[in-house]
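What follows is one chain in structure tokens, specifically the form predicted alone.
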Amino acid sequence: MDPSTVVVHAGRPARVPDAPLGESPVFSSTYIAGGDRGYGRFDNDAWAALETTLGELEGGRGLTFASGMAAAAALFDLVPVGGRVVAPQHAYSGVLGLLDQQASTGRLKVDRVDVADTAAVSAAVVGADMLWIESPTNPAMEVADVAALSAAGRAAGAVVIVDNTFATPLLQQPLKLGADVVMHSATKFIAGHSDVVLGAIVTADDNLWTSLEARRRSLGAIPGPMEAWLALRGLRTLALRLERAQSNAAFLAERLLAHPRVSRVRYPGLPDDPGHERAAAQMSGFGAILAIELGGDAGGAQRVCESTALWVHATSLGGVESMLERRRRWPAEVPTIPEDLIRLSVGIEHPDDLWSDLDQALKA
């Protein structure tokens, strides 16, 4: 079935009569001696038919987590001591704080590359433990080479993690394209309406997903069962609010590159970017971000973010309602980034309306 069929239907309770249309949250943290369920931190109705709805629509198991971060340190985990990560020099930048602080304590050792230059990571993958890709990157938008980058990750004997947050799994399936996990903050386009923070993993690896779900079990890193019901409600909705911002962002690009203010516009849906010919060999779309620059204003850029009215000066993404953000206010962003990038999470509002706004806002 097509994706946008499968995100309504997956995860479904039996067709049986009586039987309610979808599971509903279970508040429970005992269950009764003699089953498989054990305990409340092992498991949980809400987490399951949302973890086997992920899982069908990336070709793999699901297991969520109480954020992305907590998916993302239980990967990280997995990395003998003293290992090494090959991560991009550009991606979420919690994710590259955490490996930062676990460098710091001789925990692992980390190189950064440019995700883009599919030559240089592979080279720099020769003798890692991990291979960590985002695609497009947050905020730089870059686009990796995920099927090459993935046979060189896997041919080092590197596991091969890819964060596939903005692409959503609707977009891009990092593990048929040869990823060993796919990661996702949940947070982000799947719950969708800026009310849950959660993460989620997919992997076709049993192994692997033995072991993750260990981690899970005993770091405690478990997702709420309101959360999660939350999160799998939005996500049924995936593919009509996908369809609409991803219109609206590619509207909102084309209008940008003539604006007079705006000296670039980061958006592999622009046929002059970059990453436009590899997104659209390994995407189905080009996605609800972009970025763009001031020509070097910073304080320009910060006072377009303060100057909206209908954009919503926020640090998150992939809601409903537009948000925009100049990344560099936080001190963690990387130093590479420009200080007058404003990162776009394009909504589902009216495309004129969003265009009206942050129009008066560049001029002003």
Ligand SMILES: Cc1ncc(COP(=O)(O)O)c(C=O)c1O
The other form holds:
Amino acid sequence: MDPSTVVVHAGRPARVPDAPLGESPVFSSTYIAGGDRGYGRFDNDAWAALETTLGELEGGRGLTFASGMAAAAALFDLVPVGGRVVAPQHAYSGVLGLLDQQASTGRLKVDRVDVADTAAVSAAVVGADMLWIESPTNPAMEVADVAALSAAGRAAGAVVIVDNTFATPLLQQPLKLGADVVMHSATKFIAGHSDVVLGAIVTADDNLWTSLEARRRSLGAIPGPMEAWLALRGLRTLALRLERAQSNAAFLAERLLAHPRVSRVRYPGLPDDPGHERAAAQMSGFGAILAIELGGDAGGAQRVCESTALWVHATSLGGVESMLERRRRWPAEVPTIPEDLIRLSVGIEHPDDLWSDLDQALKA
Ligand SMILES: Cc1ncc(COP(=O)(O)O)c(C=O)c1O
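Right, the form predicted alone is done, so what does the form predicted together with the named molecule look like?
Shown next: the complete complex, the earlier chain at its head.
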């Protein structure tokens, strides 16, 4: 079935008389002895329903975590002490910061590469233990060749992880492109309503799944039952939300390209974007995130962000509400991200309203 159907129907209880249509969160830390569950840190019906749904969408077994960062931390814990991780030059700054932290204590070594440069990544991954890919990257919007990098990583004996947060399981399925594990900040498009912090991984490798599940138990970074339930409720409408947000993003990208105050638009859906061909080959849509540069200083970009009335000036992305922010306002953002780069997370409002607010903010 098409993913837009799977996202609605996967992970539901069996259709027997009087069964509810969806799983409910179980608010219990404790289960009666004698079964498989054991304890609230090991299992919950709401996690299981979300994990089954994400697993079916990505083509593997899902595992949910307290946040995207908790999922990333469990994955980095797979790297042997002193092992080496190849990671993108540009990616979510929290993930890169965690790697730097672990490198600073000698826990692991990190090499940073331009993920759009397939030859450079393939060379760097030789002898590495893990290859971390993000595509498209946050917030530079670079596109990695997921199939080629997965093949290079696997040939080198590295575990290949793809952070699929920007693309979502509906637009890109990295496991089918050869990756070992997909990771999500489910906080974003999956939950979709800016009311949940949650993470997930999906893998078709049972040994990896088992190792990661053991880490979730022992490190304790479990999702709350209510968060998992909310995320699954949000996920049911992902196909519709994405369809609208993506068409809004394409419309805005074209308009922004022609705007006199905008010097560069980064969106893989634009035919001249450096990642366009690759994204068209490996994704079924270009997503709802774009970035613009104004060709000026930080102050001008900051003023744009502070001059919108409809667009929400906030960090995070993937909600139904359109959001924007100048990424370098965060000291932890990678210094090669331009000071005047504004990341736009396009929501599901009417495109004309989004455009007129953005246009007046750019002129302000
Ligand atoms: C691409 C990407 N990966 C991972 C994360 C971290 O996820 P979370 O905030 O759910 O811990 C984020 C958060 O912004 C992100 O954008």
